[in-house]
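Starting off, we have a lone chain in the form predicted on its own, written out as structure tokens.
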Amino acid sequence: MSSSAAVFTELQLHNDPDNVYVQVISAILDAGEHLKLPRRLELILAQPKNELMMHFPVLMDDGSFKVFKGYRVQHNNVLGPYKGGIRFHPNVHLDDIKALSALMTMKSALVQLPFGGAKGGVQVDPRDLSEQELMRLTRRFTSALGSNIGPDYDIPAPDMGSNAQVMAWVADTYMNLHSPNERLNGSGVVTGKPLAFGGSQGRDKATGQGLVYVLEEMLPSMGFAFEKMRFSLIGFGNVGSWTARLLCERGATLSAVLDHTGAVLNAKGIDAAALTQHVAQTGGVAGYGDADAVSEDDFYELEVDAFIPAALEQMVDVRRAAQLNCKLVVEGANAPLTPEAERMLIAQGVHILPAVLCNAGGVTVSYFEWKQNRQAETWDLKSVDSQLKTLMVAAARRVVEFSRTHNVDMRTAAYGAGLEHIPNVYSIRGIFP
């Protein structure tokens, strides 16, 4: 019996191989076997410390009320306050949020930030709400969370379906609900805020920027160069659009994009900046005039150097993996590949750079924002980008070193490099009492 299977049995957890939380924890525990983690740490990491679920009413514009379901999962805080985004999406569910919270623990540990891991979300399609309805939903959710978030305890951030404005509403609600002493640093309860309300330079592009810094460090050893790299992209939200623009600035060619509205392709290259403007105006890539509409099958089968999934979890299953014609998969989204799809691609010689490394730029610049709020400082963009590059390059090198030392794939190496940090802190702090 594998270590992960034994842990699930001991904790009486259902070991469903198709469950995204089981997949994530199994991969983390399998990486831990290379470090011979003590069983107590395997048990601790295999389940979140806290799982919060709430139902709350929201007044709609037509005078009716709707009841929404929200979550906040706090996976681990041995390294520091819980940290993780708030997602507004109709497919939000508990196991998905649990998996994302565990990945946040791994990201913080890998980059060696003083944060733990958490994640939250509400089952809602924000595109169905007016701005006023979205504001009321955000404030009601923040109220329901109560003292379960705070600048010294649990610090949310934007995620899919939320943005800087949503974070401003969360911070304002928190500050109005708490004592004057807590209000003093109350804006630090969230990161990813607008610049005018304590946000950080570079936070909007941080995830894409961190991904590009990882590629700058790792592509040469893989035989790739930006100037000759053709890439396709799933998702053109914050992460996808910034990744596309930053890669194109370095000479790469964006060949095709797929999102919830359809797929577009231009073999000569898509102008990422122009596509960003089109999506801002229309809500999706469909109808973009300087590219051809294509089917999903045509999108997946397109020959490219790099394929970048930057949307939802588990979008690439075995069927889609069999269609891919790429040399490199760069995970902009969390857990975009099913385990079977990943094994198939690795067997075909495809390099896979995992999300726990590639999209850690978001939480890293969130740390910078939190630090600026606490110290009453404002950093310029050059300083933010410079410090982000330093931390992302160091994390990438730790992953490469672990991979070489233990002869493992990059995902296992990323989890392993993060796990190397956590036992050290537990050994120092001990287990209370």
Contents of the next structure:
Amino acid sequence: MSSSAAVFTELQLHNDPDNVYVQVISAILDAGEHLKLPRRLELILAQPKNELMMHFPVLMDDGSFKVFKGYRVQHNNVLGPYKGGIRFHPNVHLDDIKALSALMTMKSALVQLPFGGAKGGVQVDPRDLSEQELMRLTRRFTSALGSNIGPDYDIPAPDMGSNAQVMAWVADTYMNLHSPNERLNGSGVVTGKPLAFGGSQGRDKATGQGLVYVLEEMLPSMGFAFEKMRFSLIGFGNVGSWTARLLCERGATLSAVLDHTGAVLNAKGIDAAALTQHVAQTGGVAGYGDADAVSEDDFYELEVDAFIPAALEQMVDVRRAAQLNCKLVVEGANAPLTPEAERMLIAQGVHILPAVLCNAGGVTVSYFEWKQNRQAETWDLKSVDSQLKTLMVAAARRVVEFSRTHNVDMRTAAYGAGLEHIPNVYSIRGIFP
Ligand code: NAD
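If the one shown is the form predicted on its own, what is the structure of the form predicted in complex with ligand NAD?
Let's see the whole complex now, leading with the same chain.
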């Protein structure tokens, strides 16, 4: 019996191979086998420490009330305060949030940040709400979270469907609900805030920027060069659009994009900056003038060097993987491939660079923001970028080294290199009491 199967049996967890939480924890525990993790640590990591579920009413503009469901899952805090985004999306479910919280633990550990892992979300399509409704929902969710978040305890950030303005509402609500004493560093309760309210230079582009630093480090030894690289993207939000703009600035060609409104393709190259403007004005890539509208099948079948999913989890299953025609998958989104799809692509010789490394730039600059807030400092963009680069390159090297030493794929190596950091802390601290 594999280590993960034995752990699921002991914890009486249903070992459903299609469940994203089972997939993520199995992959982490499989990586742990290379480190011979003690069973008690496997059991601790296989379950989040805390799972909060809240139902709360929000006043709508027409005078009616709607009740929403929100979650905050705190996976592990052995390395420092819980850290992870808040997602607003209609498909938010407990197991997705649990999976994303475990990935945050691994991400912080891999980059060696003094944070643990958490994730939260509300089951809502923010596009269906007016700005005032979104503000009331955010404030009410924050008040439902109460003291389960805090600058020294659990620090949310933006994720899919939320943004800097949402973080500002979370921080303002938190500060209003706490004593003047706690308010002093209250804005540090979240990262990804607007610059004028304690945000950091470079946070907006940080996830895309970190991904590009990882590629700068890893592409040459894999035989790729930015100037000759054609890539396609799923998702043109924060992660997708910044990744596209930064890669295009380095000479790569954006061939096609798929988002929730449709797919567009231009083999000669899409101007990422112009597409960003179009999306800001219209809400999606559909209708972009300088590219052809194509079907999802045409999008997936397009021949490119790199395919970059930067939208939802598990979008690439076996059917979609069979359509792909790429040499490299660079994960901007968390868990965008099902394990079967990943195995199929690896068997075909496709390189896969995992999210836990590629999209760690967001939490890294969040750490810089938190640090600036605590020290009452403001760093310039050059300093943020250069420190981000140092940490991303070091993390990428740790992954490559683990992969060589243990002869494993990059995802196993990324989890393994993160896990290496954790058992020591447990053995030094011991288990309370
Ligand atoms: P976002 O809300 O800014 O953008 C999401 C994008 O996904 C949009 O372009 C949307 O059209 C697209 N999308 C949604 N549903 C889709 C569908 N069914 N088909 C195709 N496209 C669809 O979100 P984001 O912040 O860019 O996050 C994207 C991913 O990156 C998520 O997995 C998130 O967890 C991860 N991530 C984000 C950050 C960050 O700093 N924002 C950091 C690390 C990881």
